[in-house]
Every structure is written in C-alpha cells, then in structure tokens.
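One chain comes next, on its own, written out as structure tokens in the form predicted alone.
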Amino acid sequence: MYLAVFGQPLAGKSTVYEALTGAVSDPVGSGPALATVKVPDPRLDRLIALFRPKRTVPADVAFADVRVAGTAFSKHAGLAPAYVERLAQADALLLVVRAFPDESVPHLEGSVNAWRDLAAMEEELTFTDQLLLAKRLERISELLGKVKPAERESMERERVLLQRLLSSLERGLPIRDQALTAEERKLIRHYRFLTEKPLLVVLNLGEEQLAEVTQWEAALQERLHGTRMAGACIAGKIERELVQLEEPEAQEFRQALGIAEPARARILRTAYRLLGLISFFTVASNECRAWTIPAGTLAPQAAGAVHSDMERGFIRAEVVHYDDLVAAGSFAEARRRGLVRSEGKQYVVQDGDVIEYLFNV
C-alpha cells in the first residue's frame, strides 16, 4: 500500500507525515519524502509469542510527503503537473486539513476554517480531473475522423464514457462514487484520475483541541460522502513528539492527554478499511509473516502474494482462523480438534486466516 500525504501550505502535512512514520521530512527538498512503516497487528504479536519464529515480517505501508517546488495550488487552475504526477502514483490519498489555531503560523486565507479548506481541496482535485478529461475529449474529437473504423468504434466508446465522467464531475460527483462496470474501470485505469482514488481526510488539531476531539470527529463525518472516503482527527504536532519516545513513556503521555492509541495504528486501520484490504498469516518454524491482500481474494491468488510458484502450482490451502489457532496453541492441536480445513481454488481468504499452502511446480 502506498499513501500520498498532501495538503494546502501550512496545514501541517509534513508534521503529520513525520508523526505517522517517525521519519524526518526534508523541508528544503522539492521531491517527495518517502518512508515505509510496519503495520502494527496484535494478532501477529500473539502468533510470534506462540510460535517463537527466528524471523518475523509484519505487513508494511509506504508513505510519501508529496510536495513540489514553487506553487502547487492555483485556484480553479488545477494542481501543478508535477504534483498531480506524484499523487497519481498512490493507492490512496491522505489529505491533511488544518484545524489547529496558531498565530505564529498564519493561514494563507487569513483565518483557519477546516471545512472551507476541505471543500477547496476537493474542488482542486475535481477541477484537475475535469481538465484532463476535457483535454482527452478534445483530442478524441480531432482523431475520430482520421482513424480506421475498428479503432474509431473503440474510441467512440471511450468518448461516451469520458463525457459521462465529466458531466458527473461537473455535478460534484467524484469518479470514485460513479457507477462504473469492471470493463469501464479497466478502460480508464491508465488515466489515474485523482477523484477516483480513495480519500482519507486527516483533520490536524492542536493540543488544546484534544478535549473536543469527539465533536470534531462528528463534524468531520458529516462532511464525508461515498464509501471510498474516510476521516480521522489527530494532533499532528503532539503525535510527532510521541513517536520519538520509547513506547512505555509515550503511552504514559497518551493516557495523560486522553489519546486512546497511536495515530499510526488508527490511520493504518482506517486506510485498510478504506482500500478494502485484509491480512492473512503464514507460520513456519523459521518465519511468521503477515500478508496484505484485497478482500475477496481467492486462495491461489493469495498464495501468489507469498510466491508466484505457490500460485502456479497451487494444490490446496490448509486454513485455520487466528482465534481458533491461538485457542488450540498449535497447528497440531488445531488439527486434532478439527479446526484446520482443506480449501481449494475457490476458497475466498478471510481476514485473520492462518494458512499453510501445498503446491507443486
């Protein structure tokens, strides 16, 4: 999973990036700062304690603090091309919206208004896609009379689809919420529209606003729309400080501040849900590992996440759910209790499955 962290100037996006990754974002550089973090999963920790493998491999997620030299934002002109290119590479967009008051960090609009800024950024994403669609439609119109009949038919189908997308965007409906068939999504895949990507809105609060976090989160939820948009509230500056501490000390400070869990854990859990991802586990004498796959993945394709040979030579999957395995204490005991199932090629892997693959190549 690759998440692009972006936002308006002075919204605290680099602070949030550092809070989520523990890395330092170079304020001078013009390219994206990149960091990979391990996904915290109590289930993996329990399996490690149970099996004591020589090697453990959590799932990981890459974050990019996306920025460009000069001005990336120009009202009603779309985002800068270099900025768009970096956002387009991501699996999901993490939009940091400023809510914290700080007179030493003046807002470009002269006042702090999170809802105004959220609406403005959504408009910029929408307008950027509208510009791309308009340019492509113009190009198709120029080419239609010059191409061969077979190519003309395909291009005409594309034109109809793109015009439909554009009309819906003009009515305020992002592409992620438009009804598209699998074939239509495949047709537009190479465009990498920004409003097609899942959007995670992170409201960046100040420490003094933590007492009101419930109200802020409720207000944010009211402004989210569609199934591929989610939100969370964090105090970026505080979380950045906490991530630099040893965990016992950080936990003490969280309790004192009323913060239930680290921002990283919460944001990653939200991102998994937003992207429709689940985790399954493999356990061996020398390694215990978490794997990330889309929900609905069949057993052979999940095996391919482990190794391409496993998918190609898939025979069956020996499956036990995490809860059953932990209760049994071992694979052998789980088998004795009848908790291990043999599943074939049509089995849909479930979140929390622990799997042993049998394959032959």
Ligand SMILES: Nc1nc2c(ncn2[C@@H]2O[C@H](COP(=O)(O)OP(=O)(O)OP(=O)(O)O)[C@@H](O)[C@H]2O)c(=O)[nH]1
Contents of the next structure:
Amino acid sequence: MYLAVFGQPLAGKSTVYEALTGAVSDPVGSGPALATVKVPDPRLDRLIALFRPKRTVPADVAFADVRVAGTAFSKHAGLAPAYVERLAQADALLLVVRAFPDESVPHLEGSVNAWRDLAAMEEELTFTDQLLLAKRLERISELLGKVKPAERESMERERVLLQRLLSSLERGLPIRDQALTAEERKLIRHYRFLTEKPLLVVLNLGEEQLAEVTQWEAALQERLHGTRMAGACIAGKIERELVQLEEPEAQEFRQALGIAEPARARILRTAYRLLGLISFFTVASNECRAWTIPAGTLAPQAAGAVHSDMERGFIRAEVVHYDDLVAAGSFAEARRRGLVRSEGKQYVVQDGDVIEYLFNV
Ligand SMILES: Nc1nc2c(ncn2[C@@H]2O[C@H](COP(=O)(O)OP(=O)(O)OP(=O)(O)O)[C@@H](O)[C@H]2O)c(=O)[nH]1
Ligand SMILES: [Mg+2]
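Starting from the form predicted alone, produce the coordinates for the form predicted together with the named molecule.
Once more the chain from above appears, this time first in line as the rest of the complex follows.
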C-alpha cells in the first residue's frame, strides 16, 4: 500500500513525511522520496511474546513525498501532469494543510488559513478530474462515429457514465462520494481519478497550537465529508523530532506536550480505516507475521497475500481469533477449548484472525 503525501508549497509536506517515516526527504531530488514503515500493532507484539518466533514481520505501508520540478500549481488550471501521475499511482492521498503560524515561512496567499487552503486543494483535485473527463468525453464523441456497431454500445454506455461523473463533479461532488455501482467503479478504475481516491487530510499544527488541539480536531472534522475522507491533526515539526528519539524518552516528551500517541500510529490507523483494511496473523515456530488485506476478503484470497501457492492449493483455514488465542495461551490450549475453527473457501477473514492454512500444491 502506498500513500502519496502532497499539498501546497511549504505546507510542511516533507516535515510530515519525515515525521511519519523517520526517513530524510532529499530536498533536491525531483522524483518522489519513498520510505516504507512498519505498521505498529500491539497484537503482533503480544503474539511475539507468546510464541517467541525467530523472525517477526509486521505489515508495512509506503509513503511518498511527492515533488515535481517546477511548479505543480497554476491556479485553477489543474495540477501539473507529472504531479497528477505520481498521485494517480497512490492507493490514497495524504494532503498536508498548513495551520502553523510562522512569519519566517512564506505562504502562497500571503496569510495562513488552513480552511481556505483545504478547500483550494480539494478544488484542484476536482478540477484535475474534470479536465481528464472532458478530454475523454471529447475523444469518445470523435470515436463514436467511427467504431463498429458492436463497440459503439459499450462506448455509449461509458460516455453516459463519464458524463454523469462530470456533472456531479461540477456540482462539487468528488467521485469518491458519488453513488456508483461496483460494476461502474470497476469500469472507471483505470482512469485513476484523484477525487476517487481516499483522502486523508493532515492538519499541520505548530507547537503553540497543541494547547487547542481539541478545537482544531473538531473544526477539521466539520470540514470532512463522505466516508472516504478522514482527517488528523499533528504537529509535524515536533513529531519529526520525536520520531528520532528512543521510546521511553519520546513518551515523556509526548506526555509533556499533550500528544496522546505517535503521529505514525495515529495516521496509519486512520489510513487503515479509510482504506477499509484489516490485519490477520500467521504464527509458526520460526515466524510471526501480520498481513494487510481489504475487509471482506475470503480465506483463499487472504492466503494469496501470504503465497500464491496457498491460494491455488487452498484446502481450509484453521482460524482462531487473536483474543481467544491470547486468552488460551497456546494453539493447543485454544484447540482444546474448541476455539479453533475449521473454515472453508467462503470464509470472510476477520480483523485479528490468527490463521493456519492447509494447502496442497
Ligand atoms: N514553525 C513551524 N514550522 C514548520 C512546521 N512544519 C514545517 N515547518 C517549516 O516550514 C518550512 C517548510 O517545511 P517543509 O516540510 O519543507 O514543507 P514542504 O511542504 O515540504 O515544502 P516544499 O516541498 O518546498 O513545497 C520549513 O522551514 C519547516 O521547518 C511547523 O509545524 N511549525
Ligand atoms: Mg518538501
């Protein structure tokens, strides 16, 4: 999974990226800086304590600090094509919006106003999709007269669908909030529309604003809309320092500053919820591992996340929920208590399942 960090110039994108990943974003590189972070999961820690495997592999998520040479923004003209391409590749967009006041950091508009900027960036995304749709619609009307009757029907259906998306966008409704059937979503997937992607808004607060973080959070929530948009307030500059500290010390600083949890844990949790992702675990004597899958995934496809052979040769899944396994203390004891179930091909994997696969290749 890959999240693209983007936003207005000097909003603190690189700062937030560094706070989330602990990596350094090379300021002169023109491509995106990429870093993978391990997803913290107390359940995996507990399983490790229980099974003492030789190796542990947490789930991971990649972040990109998206940059382009030159300017990505020219007001109301849509985003620059190179920029759009980088965003289009992402599973979700992480929009950094500046809230921190700092005279020494200039702002495009000459003043700091997070809500104005958030609205402006949403408009940029919308406008970018509108341009893409308009272009595609134009192309379709050119082609409609030329294609064979067999193709004409599906093309006509696409035209109607795209026209509907465009009209709704023009009324300010991002594609992620538009009512589309699963089939329609599949039909438009290859366009990789920016307003179709889950959007995570990170409000970048200054240290001095942490005292009113509750008010900022509430104000941010009010500006989110739909189920595929989420928000979080973090103090990017402070978090970038905290991520470099060892845990007991970082914890002390967080407490003193009134920061409830590390930005990385917070953002990853929000991203999982936003993307509808869940985790399941595999445990063996030599390895404990967390896997990320979309909610609703069936057991064989979940096995495919582990190894394609396990999906192909799937026989059944021995499943015990994390809570039950931890309460029992061991697989054997969980089995004795009848907490390990044997599940087949139609089983929908649940968050926190610990699974032992039986397969045959
Ligand atoms: N006071 C204060 N300054 C911040 C904060 N976050 C970022 N900055 C400063 O703002 C400036 C820009 O931060 P960056 O993280 O480089 O911003 P950016 O969005 O990556 O900038 P570009 O990539 O150049 O568009 C730097 O001088 C940061 O130190 C913050 O929370 N408080
Ligand atoms: Mg930067």
